[in-house]
Structure formats: C-alpha cells, structure tokens
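To begin, one chain is listed below as structure tokens, in the form predicted alone.
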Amino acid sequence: MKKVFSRTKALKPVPFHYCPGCGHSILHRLVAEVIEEMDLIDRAIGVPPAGCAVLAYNYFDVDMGEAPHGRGAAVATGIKRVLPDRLVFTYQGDGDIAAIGTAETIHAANRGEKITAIFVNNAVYGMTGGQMAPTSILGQVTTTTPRGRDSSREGFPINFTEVLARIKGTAYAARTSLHDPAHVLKTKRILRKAFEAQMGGLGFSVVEVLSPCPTNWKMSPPRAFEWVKEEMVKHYPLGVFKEIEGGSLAD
C-alpha cells in the first residue's frame, strides 16, 4: 500500500499539549514540513518567547533556544549573526511580539536582520487567561475588556505586519489564516516564501497568522474558526504586503 501522509521528520513523536481547536498545532506542523522540505533540519533554530508556544520546544525536532518575553526577535538576531547560515524563525503571539517585544521587533526589521519572526495572532493573551492584547479587535470581549474593547478607553488594535512591512529593512511580510483548509496550505507557501527571503539573504521576513482560540473565546472549536473568518479577517486583512524579489534592500 502507498504512503500518502506521514509525520514530518521535524517534529518529534509526541502528542501536542495545546487546546483542541487551537491553531498552533496545525501550525508546528506547518513551520516543520517547510523546514524539512527545504532540507534545513540540520540548520534550522527556533526561538520561542514566553506563550502558550513556550514549550515548542517539545515539538520542533530542531535546535531550538528560549527568548525571554518579547525578546524573540534580540535572541535570534544573536544567533543569526554568530552563525549566518542556519535557518533561523522566532514563534511569537500578539501579546509577545506587538506589545513587551515591539521594540525588539521593530529594530529587528530596522536592520534588516536575516531572521524570519512567526506572528500567532489569536487577538487575545491565550497563555495567562484571555486578557486583551494589542491585538484584540473593537468590541472584543476579554477577561480586561468585558464590556467589549472600547477606541476610547483601550485604543485600537495594531495591524503590527502592516507596520513592519513599511520599514527598509523589511524583505517578506505577509498574513494569512488557519480558518480552513485552502487557507492551511496557503499558509505553508507563505512560509516557505519568508524561509527563502531569509536564506537569501534579503533580509527581515515576517508571516502573521490568525489563529483561533477557542478556550478564551468561549467558543467551540468550530465556531472559532468561523469566528476568525467572519470578524478577524475583516480587522486582519489577508495578504502579502512586501516582498522583495533578489537584489539588496538598499536598491
């Protein structure tokens, strides 16, 4: 009998910890078939900061380091530079990268470093118990906002790719979704395309990805899918905002 699918040799033998319904594992299966594909098992090193990805180190059957909150995008710079040929992505939520890592990211990007930072974007803090992040659409109810996220008390949410995209040092920037399947595999293209942006040598790529959240939403696993669809994507447009094709970023 033909094979057809099998477990992606990047990711290790073990049953995932997340929710059901939560999109990081569809995720890590993802970021591993792309690393595998591209044959960077050997040199591919994640950096997961503080979130419910904190442990994806656990899955990834890869090098893996550890970044403390926010500081994703400063620890894999480090890495980047004492070792330029390695493959090297941060895994980061909304609360990680826009709000305790926004500078870090920002700068990151400034410099054009060769790193590509994953964006999980759930619109809430999912790890600490489903607060309001910089992410968080208007209207959203969290545990902070429980009358629904309000302009005039809690500002707006920040469309963070959008923002990176803009600056010079950026080479890929994209957004896309895990509410259905077409979605899935075009995220994986996505990925592969910031993979190749960074080996390249182009410079800063980051891929956003919504993600559901179905135990802080308080909804079933497919409601949440749904949910993203219907009102994340509206806030969250999809698409590739940047993408340098070859050259330098200064031409």
Contents of the next structure:
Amino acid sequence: MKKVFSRTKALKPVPFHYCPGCGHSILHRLVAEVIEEMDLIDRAIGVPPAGCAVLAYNYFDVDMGEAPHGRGAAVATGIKRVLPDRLVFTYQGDGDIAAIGTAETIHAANRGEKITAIFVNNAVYGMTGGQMAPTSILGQVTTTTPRGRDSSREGFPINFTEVLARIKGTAYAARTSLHDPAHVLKTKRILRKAFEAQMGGLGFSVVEVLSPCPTNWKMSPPRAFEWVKEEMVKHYPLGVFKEIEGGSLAD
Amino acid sequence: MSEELELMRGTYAIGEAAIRAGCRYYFGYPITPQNELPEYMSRRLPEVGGTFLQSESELAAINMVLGASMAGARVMTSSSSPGISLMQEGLSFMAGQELSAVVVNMMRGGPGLGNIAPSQSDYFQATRGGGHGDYRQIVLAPSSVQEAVDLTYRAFDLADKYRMVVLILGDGMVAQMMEPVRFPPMRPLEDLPSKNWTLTGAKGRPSRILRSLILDVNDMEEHNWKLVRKYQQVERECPLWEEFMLEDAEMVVVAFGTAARIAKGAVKRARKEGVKVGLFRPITLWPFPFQALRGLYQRGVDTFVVFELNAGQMIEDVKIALGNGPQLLSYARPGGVVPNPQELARVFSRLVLSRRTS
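Beyond the form predicted alone, can we have the form predicted together with its partner chain?
Let's see the whole complex now, leading with the same chain.
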C-alpha cells in the first residue's frame, strides 16, 4: 500500500499540549516538515520563547535551547556566530518579538544575522491568560483592555514585520496565515523561503504567522479561524514584504 | 608562562588572558571604566579567528553569551555596574541552564548611574546572586594586573568544570592601571575540555534541550538540590585567599581587590612604626574563605577590621566567618573615595592603639 502521510521525523512522537484549535500545533508541524525536507534535522537548533510555545522543545526533535522572554534573537545570534553552518531559528509570540524583544529583534535584523524568526501573531498574550498584546487590534477586548483596545490609551497594533522589512539587514520578510488549508500550505512554502534565505547566507529572515487562539479569544475553533480571516488580515495584510534575490532564493 | 614581561593596562591584559585561555567570542556594550576591554577584543579576536560583536545593550550581550555558551564556545562579556544590573536576567537563566561563561564587572560607585571611580559597591550583587532564583556564581577579585591575568585564565576552566558563570570583579583601578605582566601560554582549542551537553545539531546523537523551565515542582526541587550540591562542591574546592604579615598580628585587616592592595601598603607602613597588623585578602568572594578566616580567630587574633570601598558589604561575610567572638570593626569608604596607604596606616595605628587602651 502506498504511504501518503506520516509524522515528520523532526517531531517527537508525543501529543501536543496545545488547546483545540490553537495554531501552534499546525505551525510546529509545518516548521518540522520543512526542516526534514531540507535535510536539516541534524543541523537545526531552535530557540523557543517564553509563552505557550516554550514547550516547543518537547515536540521538535532537534536541538533546542530556551531564551529568556524576548531575547530569542540575541540568543540565536550567539549560537549562529559560533556555528555559522547550522540552521538557527527562533519561535516567538507577538509579545515576545514585538514588545519585550523589540530591540533584540530589530538589531539582529539590522546586523543581518543569518537566523530566522518565526513570529506567531495571535493578537493576545496566551499563556498568561489573554492580556493585550502589541498586536491586539483596535477594539479588541482582552483581560487588560476590558473596554477594548483604544489607540488613545493603548496605542496602535504594531505591524512589526513591515518594520523589519524596512531594515537593510533583512533578507526575507513575509506575513502568512493559518486560517484555511490553502494558507497553511502557503505558510509552509514561505517558511522554506525564509530558511533558504538563512542557509544561503543572505541575512535575517522573518515569517509572521497569523494564528488563532480560541481559548483566549473565547471563541470556538471554527469561529476563531474566521476571526483571523475577517479581522486580523484586515490589520495585518498577507504577503512577502521583502525578498532579496540571490542564492537559492530565486526558485 | 612566557619569559617576557609586558607593560599593560588591566583591561587589555584581561582580554589577552581570555584569548589565551581559549575564548574566541566576546559580546559587549560600552560602559566606563572598562571600554578598553571591548576595544582590545575588537582588534585582537579577529587575529585569532574569533568573533567580536558590539551589542545593542547589555541585555542583548549577556543573551548572546548565553547562546554562544549553549553552542559550546568559551565566551565572555564585560561591563560595569549599571550594565551588570541589566545582565542579571541572563545570569539567572544561565545558572538555571548550567551554562559556562566569564563575565567581567569593573565596578563603579552607585547606586544608579553613580560615578566611574573605583568602588566595590557590587559585592552583594556579585556574591548573593543579583538575579532571581536560588543560584550562585564564582566570584574572583584580582588586586593586580598580573592577578587579573592569572584569574581570567583560570576562570574559563572553572566555568567549564562546574558549568557556571565566573565573575571577575574589579574596578576602575584594576581596569586602568598599567603594570608589568607575564602571560600564560596560548591554549590550543583542540586541547580544551570537551562538553557533552552543548547544542550543535543532533548529528549522530539524540536531540538535546537546554532549559531552565521545570514546571513539575518535584523536578524543580531536585534541580535546585542538584545545583546546591554543585555549589557545595565549589565551596569545598575553590576558596582562594592571601595571608600577609599575619604571624604576630594583633589586628587583621580583611580587604579584597583594590582595597586590599592599598591595605597591603598601609600594613607595611604601620609595621615600620611597630604596629602589629596583618592582612587577610579573600581572592574568591564566592566561595568566601570562611574557614581560613575563622582559623585566624582560633589562632588567637581577636580584632578584625574590614576595609572596603563601599558602605560595608563584605563585613556580613566576615561576621558569618567569625561569629560574635572577636572585635569586628568596619572602615568603609563608599562613593568612589580611595584612601591612600598613609591615611589607612594612620587608621590602623589608631585602631590598634585604642584596642590596647580599652
């Protein structure tokens, strides 16, 4: 019988702890599949964040080293400078990369560090119980914006990937989404482009992934996927914002 | 040890000693009074195939150190008090993850921005664990440029042996003064101890995890006790101290680093005037040489004076060592004030005299 699907070897054979409908489970698998398809399982080093995905090291079957909250880009810089031929990626939430880790991320991009940031934007702080994120959209009710996010009080949702795209050391910057199967498949292609930019030595790469958090949004999983499509994409347009040509990037 | 003596300032000498110990990665952010150390590394490291990176903050620097350490490198950073405060998060994580690295703190007057004068105001932060959680770091306090070289060279081996952060604790005096030094030989990188815990990619072995998150309370407790057992081993194996003119001393000065250097001059001066005073100099501030100091009391010394360039911090460790038995005096000079040996000798003479008359 023809085998049409199996678990990627870059994931350990353990069930995810993530909530039903959470985007992390989908995204972990996509990242792991790309690592396997690029034959990088034994050369990959991942840096999980503080937050729900800190436990990513329980799932990825590659070397994983924890970073303090927000410091992923600095930790990855240290690893990559010592081991320049490895695939080094961070896996960070919106608060991690675009609030507490803003400086580390922007300066890693500006140095053109050959690392990849996988940036999961679910518009909320998940693990701490649903507080406002830098990417919470205007009007969004969270546990710390009970009246809805108001720009005069809480500022605006930040389009961080567009910021990173403007930085000279960034080789690849794209935003994608997990809200339907077509976009899931597209996300995988984009992750591969980002890893290729890194392994081609082109510079910093970032992939922002719009991802549902049904638990903290207090929605059913199907409704949460719709909310990504209807609300988040309006504020966070999908697309490739920067792609430096050269190396294996031109495919 | 090379035969040749070189006249070198402390910061350069520490940088060169680190490179000779096998350090090939330096991450740091400028702050006075140690800017010549990153400057030296930016020049010297590329000559030996190493990497220098000026980070955007001390917060980033220590996390780059954390990453490079995970990847198995001998790595260092350096800073001064306010910058070291920013690094405390990373130092705590490195303790939890059992990562090795060498960190240099050229202390200044504080709190806050303070000043850039020689001070020892970070003793508590260095020895009590300035970051959060149950942890320790080895603290080495040189009092000359040669000793800064020797301790830096040794620090990398200690860091690797115990999988700990080793802090070199100096000040603007140690950093800036020029003295003749002899350097130990260049360690070939292939001779450095191998590490079986680093993240290098899971080639031909199972994948590895380096983390400090341990959600299960029983596992976390076991991890804490494991760290404690390691720290107890360090306490048994690593205390270093110097004894100077203690044989017939009526009074013992306890001082470290720059303060000890000045105290040594003052002891010699007081001795010439017949004042029987000696010096006990802790070289490791953690582990503190408690037993050696207690031994002096047991040998009959009943008056101790703690001289330190802060408002009185090491005196707490001296109290732990000596208990309530002997007379314990403090001569504390915070704020970057550095008394000269003449002034200090007068203080010692007066204290010995008042001891005799009391």
